[in-house]
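The chain below stands alone, shown as structure tokens; this is the form predicted alone.
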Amino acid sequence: MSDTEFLLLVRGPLFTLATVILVGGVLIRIAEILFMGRKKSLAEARGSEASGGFRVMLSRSVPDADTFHRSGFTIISGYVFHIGLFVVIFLFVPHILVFERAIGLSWPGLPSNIIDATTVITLIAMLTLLIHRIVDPVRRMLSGFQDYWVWLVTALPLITGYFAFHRVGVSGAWMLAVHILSVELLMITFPFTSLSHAFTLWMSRWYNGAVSGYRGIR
């Protein structure tokens, strides 16, 4: 198989398959949460579910002083990693073109040199989190195969994308195909691992806040 044929295979049928698995898997996970069959509360409402839900969604996004004092390194590295990943995925012009072809929406992107620097910073943040997980005895004990696998499939698109952009090592077409293939690996892993917290996290926070708000608990 030539480099061009490999690229066409990865960009065509394999990307379609990965998209179906991603979307279908996420919808199933959300449906499982929404239809868990929780019993309706018969107690009289003492507050607002909506305000309680939104309050917890926002407040839990900012760590309190005590938590930051105990886990400041992890929190800062985590924010750098998540923000950097968002910037690279959604503000790199070639990625925006992919979204435009897929869903018909487009938005302004950032210059390539900024995306390039953000990629490096994000990878450094991810590497520090990995080292911290390995070195810290408690985190190491609590970590399993899935934790390291999730780290790997998240880092691979950044690494291969950086190599493809700078044409490192092999032909441009082959490296681009490897990059897309790594993205597809991330896509099919997403719904079935802790990566799905990108969606379920907000639903969980809303639910906890809504329950407290209904009971009048602040």
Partner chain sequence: MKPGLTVGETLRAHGVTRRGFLKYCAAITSLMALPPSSLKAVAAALEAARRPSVIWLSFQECTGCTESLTRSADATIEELIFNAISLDYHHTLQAASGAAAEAAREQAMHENYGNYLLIVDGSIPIADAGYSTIAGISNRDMLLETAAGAAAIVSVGTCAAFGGIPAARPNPTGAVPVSELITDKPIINVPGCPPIPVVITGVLVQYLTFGLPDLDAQGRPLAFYGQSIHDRCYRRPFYDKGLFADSFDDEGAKKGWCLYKLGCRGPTTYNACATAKWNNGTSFPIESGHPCLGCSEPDFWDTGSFYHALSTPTEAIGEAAVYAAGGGLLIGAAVGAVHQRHKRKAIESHRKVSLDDIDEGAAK
Given for the second form:
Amino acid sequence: MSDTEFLLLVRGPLFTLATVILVGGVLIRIAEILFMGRKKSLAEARGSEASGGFRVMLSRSVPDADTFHRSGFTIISGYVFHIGLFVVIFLFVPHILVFERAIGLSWPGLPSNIIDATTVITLIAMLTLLIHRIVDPVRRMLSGFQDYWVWLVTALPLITGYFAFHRVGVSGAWMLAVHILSVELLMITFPFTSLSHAFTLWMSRWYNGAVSGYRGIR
Amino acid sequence: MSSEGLQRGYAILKEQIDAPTASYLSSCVNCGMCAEACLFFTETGDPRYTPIHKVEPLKKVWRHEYTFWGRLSKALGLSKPVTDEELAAWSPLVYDGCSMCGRCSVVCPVGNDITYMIRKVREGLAAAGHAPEGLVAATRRAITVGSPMGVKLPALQAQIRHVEQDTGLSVPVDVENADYMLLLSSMEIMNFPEFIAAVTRIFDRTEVSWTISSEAFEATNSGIQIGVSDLAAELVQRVVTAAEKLNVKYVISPECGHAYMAIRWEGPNLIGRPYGFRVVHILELLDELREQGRLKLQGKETDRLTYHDPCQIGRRGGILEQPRNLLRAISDDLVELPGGGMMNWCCGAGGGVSSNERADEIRLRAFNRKKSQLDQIQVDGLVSACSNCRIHIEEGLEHNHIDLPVLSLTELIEKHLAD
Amino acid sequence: MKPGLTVGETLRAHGVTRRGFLKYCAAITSLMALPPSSLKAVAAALEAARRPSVIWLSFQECTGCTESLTRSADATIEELIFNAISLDYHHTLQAASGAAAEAAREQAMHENYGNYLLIVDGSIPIADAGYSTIAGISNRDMLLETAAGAAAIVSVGTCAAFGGIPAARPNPTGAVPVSELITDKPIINVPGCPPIPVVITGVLVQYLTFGLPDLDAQGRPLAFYGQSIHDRCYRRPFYDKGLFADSFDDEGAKKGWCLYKLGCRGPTTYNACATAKWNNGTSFPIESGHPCLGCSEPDFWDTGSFYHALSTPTEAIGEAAVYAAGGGLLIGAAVGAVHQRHKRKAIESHRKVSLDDIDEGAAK
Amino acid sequence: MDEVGAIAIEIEPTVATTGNVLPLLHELHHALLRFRDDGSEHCIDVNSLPLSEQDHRQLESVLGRGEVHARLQALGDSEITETRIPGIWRVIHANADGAVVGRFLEVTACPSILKTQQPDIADGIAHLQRLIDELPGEDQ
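Alternate state requested, the form predicted together with the partner chain (shown: the form predicted alone):
Starting with the chain above, the whole complex follows.
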């Protein structure tokens, strides 16, 4: 298979397949969760579920001072890595074009060299988190194969993307194809691993906040 | 025998899993931040006390029973189910090393209510026969005698007589159509009868129509702590029956954390119907009376005071402002504990830890957190609103040779009643 | 012109002075993308190089490659390079035809067996020999026969190198590149549709001076195909700054911004267009405002629309996502219902937990 | 004709700059320093650099023209000009069609192509000898 054929394969049928698995998978997972049901509380309400739910959905992104003090490393690295990931995925013009093709929406991007630098920063943050995961007793105990796997499938698109951008020693088509393939790996892994937190997090925060809201906890 | 227990526990765990649980378990990325929010971890450094780790048995059941891949791999015999040994191994983690304080639940960045899940794990472990002896015994006393400490009606009656002698007021018992029915925790009856006296004086002065039921005066609920909803429901039902029989408008939850959680938030769900009365916490009522101008206070405390929020009343119960309003009315020198309010650190004895002798050692280690906090703010007195917190803090202070008065907020308020 | 003369001798015979030769070498060095410091080495090698016999075969092609090569009609440097080889057979360019032409080919093969250079343009049909024949000989047979005595083969143009347009889907003639049929000879691919004239001559010069050049994975000389269009493109800084033309007539297009969004294949295309340029160095497609088509890459005709950005999917994934969403909801509801029934069963078979139940373990 | 003539065709010059001129000037600056200090020469193949028309114009206007301007006629015209920076030479080779086939910036005292070459001197000697031989001898 030539590099061009490889690129065509990943841009064509494989991308469609990955999209189907991603979209279908996410909805299956959401349905799976929602169908588990939740009993409505019979206790007299002191506040509204919605107010607490929405509040926690937003407020939980900002840690309190003590938590920041205690888990500062996790929080800073986590923030850098998540913001970096967001910038790289959604503000790189070639990526925006993918969304434009898929959903018809477009938005302005950032200069490519800023994306390039962000990729490196993001990878460094991810690396520090990986090292922390291996070195810290709590993280090491909690982590299983899945945690390392999702780290890898998240890091791979960044690494391959970096090389595709700089085309070091390999053909542009091949590296681009490998990059897209790594993204497809991420897409199909996404719904069925803890990467799903990207969407279940909103449900979790809602459920947690709804209880607080109902009890009038502020 | 143990396989029968395992089956029972497993079946219970299966019942426990709902949409929030599934969402929480799907969201966790093992970031480990909950460990740093948990005093059993910070004071021991033992990673096994990481809150989300305590949920592991529930997570396994969820994967096995309620995820597509889990059911598939179970059908193919690829995954191992939870074993009885595993459940037994988790007992010290969820009973001794967790006070259900809920601090992890407000720190978790993905928003997981981990405490909510640990509560469910306890259901499974208890049904499987892995609850600690002390809690089982307390629960047995609660069900059979009516109180986890074995306090019977004559004991209460004796205390009431003392109170009536001290105050010169009468304590209403079994008065039908009273507005309020007061519940008491065994500890208040046995250790802090001053509380009953304080309430009697305050209600007399504020002209609150109230009563105590001779049939259901116990506020605590061991069923909640051990995690057996069937038994917890039975204990709640006793209160509900008594309150509805006396036809009261309100039931007052006293200075006890989990008692408030049990009667206010879990109760109706345990018995499966809303109450015919409302539930208020004593602090809610006092602050309301103060606001209405019925509770008039005079004089200020000269000591520098702080307030320790009982977890179930504050962070998980929503009563955070009222105690501060009351304290500000009688003190100009009130300092907050670091994180006071929503992020307050637990004393270390809640959630049944204090009834569990197995946890005596770790309980005192966990107290180091409160001790170092107290070292930081240097106060003359600590006020709280939970007998269990008070007893444990007193014990912890004594253990560390610290002389610091630990006060009941209600009792303190009573001292400032205007003439 | 007699074969056997060195290039230096040939040029000198044309009255080219040493200065002229040095100028010629400077142009060649630049052409081969070598640093100016290697001028001396190029001059020395070129002076000593001997004129090889060259046989040029044209198969399924449009003659665009030959057109490209012969664009420059005067006594240009490119033409002089052609004076430095002995082009013994090229059926489009040679005066002889029919039997005489074939005789010339056979004679050249015979006289220089094992030493001549074979240049091929066009792809070879193998579905049916009848699709393309020369003097009654099928392309395939002629290639196999001529290749047998060649020192090396240069596949000029994308058709000879990769199959090109004749091999585009559905490839009715079963067109294949030279490399598919010949595996025992060094093959230099000089793709492009057509290749840049100076690149064709540059490759020949390189072969003359330094022998077989270093090739990339696609068999292309690294000197000309070592860098992508994108890397050498004067519009690259706009890509880096995130400045793109959104259409062919917008402000960005007028300002000469990057054409990535319009489907430019510069990033995946390896050729010298951005530096060697076309039409005697006038410009190249991107400079005239059109994205690169990637004509020097395999299958360039079959890689989706020329006007969709490289990073984008080639299929209608929006539609696929809608179906996937529907399917996901259905499956999710089904799986969810199964879970729900499972849980309901657990709840229905609930047996009250008694004091004795919880006492069991505590007793031990 | 009118309709066609009515279409206003506006050809804009390429105004784009790539930002590559400045690094190039820095490279020349460093090369000059080296040439001053140890006499090492340097040559830049301008055609191999990605430069826009505007860049070329900018480069021209910065370097300008100096004292020397030579024209070489061999296989087409070549223009060899010292820029306004002594030591930096601009060498442009064109083919017989006038198309530019090489464009260099040399840091040197004198571009080597301007110097007379040994083989040409040999040819020149022979040529001169022939010319001498062909002159009518005075002694005859």
